[in-house]
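One chain comes next, on its own, written as C-alpha cells: the form predicted alone.
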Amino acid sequence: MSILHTSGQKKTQQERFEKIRTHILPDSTQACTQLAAEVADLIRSRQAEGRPVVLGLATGSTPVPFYRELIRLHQTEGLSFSNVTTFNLDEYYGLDRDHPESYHRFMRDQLFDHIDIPDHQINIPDGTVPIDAVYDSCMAYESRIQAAGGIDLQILGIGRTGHIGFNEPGSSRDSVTRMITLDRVTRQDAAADFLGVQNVPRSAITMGVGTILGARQIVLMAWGDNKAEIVRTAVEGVQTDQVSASFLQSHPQSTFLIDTAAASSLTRRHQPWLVGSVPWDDVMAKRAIAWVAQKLRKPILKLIDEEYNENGLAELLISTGRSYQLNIRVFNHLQRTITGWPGGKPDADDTHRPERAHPYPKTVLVLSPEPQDAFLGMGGTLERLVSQGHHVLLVCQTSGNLRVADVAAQKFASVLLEMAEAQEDSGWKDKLHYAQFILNEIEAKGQFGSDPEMVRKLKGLILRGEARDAAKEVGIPAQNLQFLDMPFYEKGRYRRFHLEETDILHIQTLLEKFHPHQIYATGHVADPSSVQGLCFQAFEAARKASATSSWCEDCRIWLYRGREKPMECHEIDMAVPMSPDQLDQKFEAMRKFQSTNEDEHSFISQNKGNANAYDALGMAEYEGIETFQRMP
C-alpha cells in the first residue's frame, strides 16, 4: 500500500468515518522504513528527469526514526540529496542557532550533518532576528517557498493539542509563516528538553496553516498511546481552528501515518462494530458491553436489549445471547480482575484470579525506566507486594537526572558550600573545591545550556536519593533497589537517543542473575523514541534473548502505565484498589521526588479516576485504582 499516491484509492467500509486517509502500521520502525523508500523512489525519479524535490520537514521525536533511514539510505545505498530542497516548519524564538534545543541543531544533529545536501538548499525560519524584524523575516520565508516551486511533500507531527508546527488553537485555515505564542501544554510537553518548563521559550516562529496546506503531498505521523485522542479528534471530528491538525481533511493529498498505539482510538479500532462485522469473542464483547455502559453511564447489569440494538450491537446479541446472560458474564469477568493480592494470593483457589496463588512467595522484577516511574504507576500496588511477602527488587533503568531541575543541584552544592566554609578542618577543602565548581559550571552553562558530566552526575545522586526515601515510604529496603545508568540515557539527550547493544545486555543479565516470577514494566505504548519507549525495547529484546531459559516458563509479565494515557476498562486484566490510606500512602511516595516538579496531582487522579470508572460500570466503590495488563 503506497503512502504518498493515495488519490487513486477508494476507503474501506471500516474506513467510513475517517475524513484523511489514515495508514496504520505496527510500529514506528516499520512505518519510516516504507515512508522513506518511498521518498527515496521521489528523489531519485526526480534526479533522473534532472529536477529538484522541495521537501517540509519537521523537529521533534515523532520523525526521528524516517530520519534515521533516510540517513542509512545515502550512507549503505547510495541515496544522494544534491537535488532536495528543505523547509523546517518552526524555530524557537530567541535561542541561538547553536543551542541544543534549537532546531537548527536538531536538524544538523538528526540529519543534515549526515547526508550530502548543500547547505544552501536548506532553510529553516531564523529565531534570532530583532523582534522589529521577524515580519519581514517571515514573509520573506514564504517567498523563499514560492520561489523553489513550492513543497512537493510535507512531513508533519502533531501535537497534544493537534497544533502542526506551532499553529496552536486559534491558528485560522489561511493562516501565513508567522511569529506565535506557544500554548502552555506544548510548553509543558517540551519542559523535559529544556531541564523545566521555566527554561522553554514562549515564543516560536511557525508555517502557518495555509502555508502547509499548500504542500503537494502531505504526510502526518503519530507514534504512542497519547497520540490517540487526538488523532482521532483530527481525523475523525469537524474542522476547526482549535486543531489546526483538522484542516488536513480539506487536502486532497495528506496522510496520516501512526502506529498501533495512536490508532487505539480510531472508530475502526476502538468501536469496530459500529463499521463492520467483528470477531464476538469474550474480549471483544467486554470492550463492546463496557463502552455502551460507559456512554450511558449505566452499570453493565441495567443494559437492556433495545440499547444494545440502539448503539450498533444488535449482531452480539444475535450471536452470543440476550442481554441478561452477556452483562453478567461480562460483569463477572471485570469483577474477577479486582484483586488485594497482586502476587497472588498464597493457598487460595485462583480459578478466577488474575495471579496464581503459587510459588509463593514470589520474585518480583519491577522496571522503571527513569525512576519516578513505578511510583507514579503502581506506587500502591508495590507497598501490597511487600507487604504480603514477596521478594520485591525495583530497577531503576536510568538514572532519571535529565529530569532534574538546576536549582536542586544548585541548593545541594550551595549547603555543602556553606559547611565547608564553615570547618576549620583541612579536610573539607576538596568538598569545598566541589560545590564551587558545581556552582559555577551550573552559572557558566546558562539557562539554556547542556549540563556538564559532573552537574549531571550529581543530579542522578539526588534524585537515588529521593527514590531511596520512596522507596522505603512503600516499604522496599534500599537493598532492594537497583540503579542501572542504562548508556543510552547517560550518553544522550531527550529526542537524541540511541538504543544500544549493551543496554540490551544490562537488562538481560538482570533477568538471567534474579529469574523472577512476576516482571513489572511499562513503555508498551509510549512514544517509540521516548525513554519509556526505548527501555521496554530493551527490556523485549533482552526477554526475547532468554526466552529458552527455564525460568521464563514460570514468569509473567504485568504491563503497567507511568506517563502514558489510563488503560481503559476492558483492557484490565488486573485491577488493584486502594483505601483513602493507601492512596495517601503513595502520595508521600511520590512527593519524595522534589527536584523533578512531578505533578502528583495528576497521578493521583488518574487513580481515582479508575476507581470512578469501576464503579460507574456496577464494581465495588473505591478510593482508587491502580491497573495492569497480563502481557501475552
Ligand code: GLP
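Just so we're on the same page, rigid core means the largest C-alpha set that superposes within 1.5 Å between forms. The shown structure was predicted, so the numbers you read here are calculated from the model rather than taken from an experiment. Residue numbers count along the first chain shown, from 1. First, how it differs from the form predicted together with this ligand.
Once both forms are overlaid on the rigid core, the distance between the two CA positions of A541 between the two forms is under 2 angstroms. In this overlay on the rigid core, Y324 has a C-alpha that sits less than 2 Å away from its partner position between the two forms. Fitting the two forms on the rigid core leaves the C-alpha of Q436 displaced by at least 2 angstroms between the two forms.
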Given for the second form:
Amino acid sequence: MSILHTSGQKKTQQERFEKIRTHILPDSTQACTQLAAEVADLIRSRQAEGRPVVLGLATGSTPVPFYRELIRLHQTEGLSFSNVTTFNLDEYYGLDRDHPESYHRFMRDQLFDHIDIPDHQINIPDGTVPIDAVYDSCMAYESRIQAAGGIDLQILGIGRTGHIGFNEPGSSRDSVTRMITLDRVTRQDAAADFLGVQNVPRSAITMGVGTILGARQIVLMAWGDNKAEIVRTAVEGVQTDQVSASFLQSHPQSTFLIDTAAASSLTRRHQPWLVGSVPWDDVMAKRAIAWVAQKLRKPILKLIDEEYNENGLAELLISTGRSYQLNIRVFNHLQRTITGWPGGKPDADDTHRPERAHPYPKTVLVLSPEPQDAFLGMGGTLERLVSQGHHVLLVCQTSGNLRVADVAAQKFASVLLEMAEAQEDSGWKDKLHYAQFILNEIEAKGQFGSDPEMVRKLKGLILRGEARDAAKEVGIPAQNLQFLDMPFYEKGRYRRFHLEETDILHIQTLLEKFHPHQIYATGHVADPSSVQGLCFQAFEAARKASATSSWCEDCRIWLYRGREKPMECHEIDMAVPMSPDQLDQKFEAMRKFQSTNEDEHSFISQNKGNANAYDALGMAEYEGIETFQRMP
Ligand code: GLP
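Having gone through the form predicted alone, I am curious about the other one (the form predicted together with this ligand); can you provide its structure?
Every chain and every other molecule in the complex is listed next, the one we just looked at coming first.
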C-alpha cells in the first residue's frame, strides 16, 4: 500500500478508532525503504516536469534510517536532489551551528553532506540570532516557506509529550514559527545527547503547528514501544493543544508511519476484539481479561458474565463458557508466571513453571547493552540466579562511556595528577603526563565537544569500576563480568550509531564460547537506533547465525525491559517477585553508577508498579516484581 498516495484508500473496520491514516510496518527499515522510494519517485517526476520539490524535514533518531536510505539512493541509484528545497522544523536556541548537538550540524552529518542538494536550498531556523531579533527571524522563515511555494511533503517525528517540531503542550493549532520553552520531558529525553539534563537548552525555535498543517502532505514516523502511548493518544484521542500531533487529525493528507512496537497501544493491536473477530486462544483470553479487570479495577476472580458482555467480550464468553471457568483459567495462567526460581527450581515438577528444572545448574548469559541496563531491568533476578547456584556471566555489550559526565573523568585525572606530583620517583612521570593530557583534552573539547579517544577510554574504565561494584552487590564476582566494548558504540555518538559486521561477530563468538542454557537480553521493543535497540539487533543476527548449533536447542531466551515501557500483564511469561530487602539491594546496586546521571528511583518504582498491577488482579502482593517475556 502506498504511503503518500492515500486518497481513495478506505478505512477498514480494524481502523475504526483511528482518526489519522496509519500504516504499520514490521520495522523502521522496511518503513523507511518504502517511504524513501516514494519520495524518490516524487523528486524524479518533478525533475521530469522541470519543477522543484519542497520537503519539510525533522531531526531526532526517528528519521535517521529514512535519511540513510535517501543517501543510498543518491549514491547507488543516482537520485539527485538538485531540485529539492528543504525546510527544517526546528533548532535549539543558543547553540552554535557547529555545536555537535545543533540541528544544523545534525542535518549536515545525517543527510546534507552526503547528497547533492545546493546549500542555498537548505533552510533551518536560526538558533543564534539575538533575542530581540528572534521574532523577525521567525517571520522571515515563514515568508521563505511561502516564497518557495509552500511545503509539498512534511516529515515529522513525535516527542513523548506529543510534540511535533518543538510544539510543546499548549501550542495552538494556528501557531507559527516562534521561540518556545522546552518541556521537562523533552529535555530529559535529550539528556543523553547533552551528557546530562542540566546541559540541554531551555528553549528552541520551531515551526508552528499552523506552519506544519500548511504542508500539502504530512508523514509522521514513530518507532519503538516508548512511542506507543503517545501515538495512540494522537491517532485515537481528541484534538487538543496538549498533544500538538493530535491536530494532524484535521489534515486530510496526513499519515502515520509506524513500526509494530509503536503501534502496540492502538485499539486494533491492543484490544483487537473491539474492532473485529479474534482467535480466542489462551494468550488472547488472558490479554482481554486482564484488560477488563484493570479497566474495572477488579480482581480477575470477581469478574462476572455481565462485565464480559458490557466490555465487548461476549464472543469470548460464548466460545468458552461462563466467566467463572474463564476467570480461573486466566488466574492460574498468571499465577504460574510468578516464580522465585528464574533459573528453574531443581528437582521440582516444572510442568507449569516458566523455566525448566534441568539442567541444573545452568549457564546463564545476561546481556546488558549499557552496563547499568541489566541491573535496572533485572537486578533482583541476577541476585536470585547467582544465589541459586547458576553460573551467571554478565556481559556489558558497550562501555557506556558516553553517559559518564566530564566531571567524573576530571576528578580521576586530578587525583592522579596530585599523586604523581607528590612523588619524587621518576616512575610516576608517565602518570603525570597522562593526567595532564586528560585534563587538557577535556578542557579543549569544551562542554559539548565529542570526547577524544583517550577520554572515552577513561570514562569507560570508570564505568567498568562502577559496574564491578554493582555486580558485587548482586553476588557476581568480577571474573564473571565481561566488557565487550562493541565497536559501533566506541566509534559513534547518540543517534549516529552504525551497526557493523564486527559487532555481530563479537556476540556470536560469545554465544559459541559459552553455550548458554539461558540468555537474558533487552532492546527488542526499543527505538531501533538506540544503544539498546542496536545491541538487540546485533544479538538477533548473532543468534540467527548460530541457529544450527546444537546448544541452541537447549537454550531459552528471556527478554527483559529497562528503559522502555514496562511489560503489560499479558506479555509477562515470568514474574520474579522481590521482597523489600531485595528491592533495597537492587537500589544499592544502582547507586554504584555514580558517574552517570541514572535515576535509580524511577526503576524501583517500575518494579513496584509491576507488583501493584499483579496485586490488583488478585495475585499475591509483593514489594516489587521484575518481568520477563520468553522469546519464541
Ligand atoms: C525532538 C525534535 C522533534 C522530534 C523529537 C523526537 O524534540 N525537535 O522533531 O520528533 O525530538 O525525537 P526522536 O526521533 O529522537 O525520538
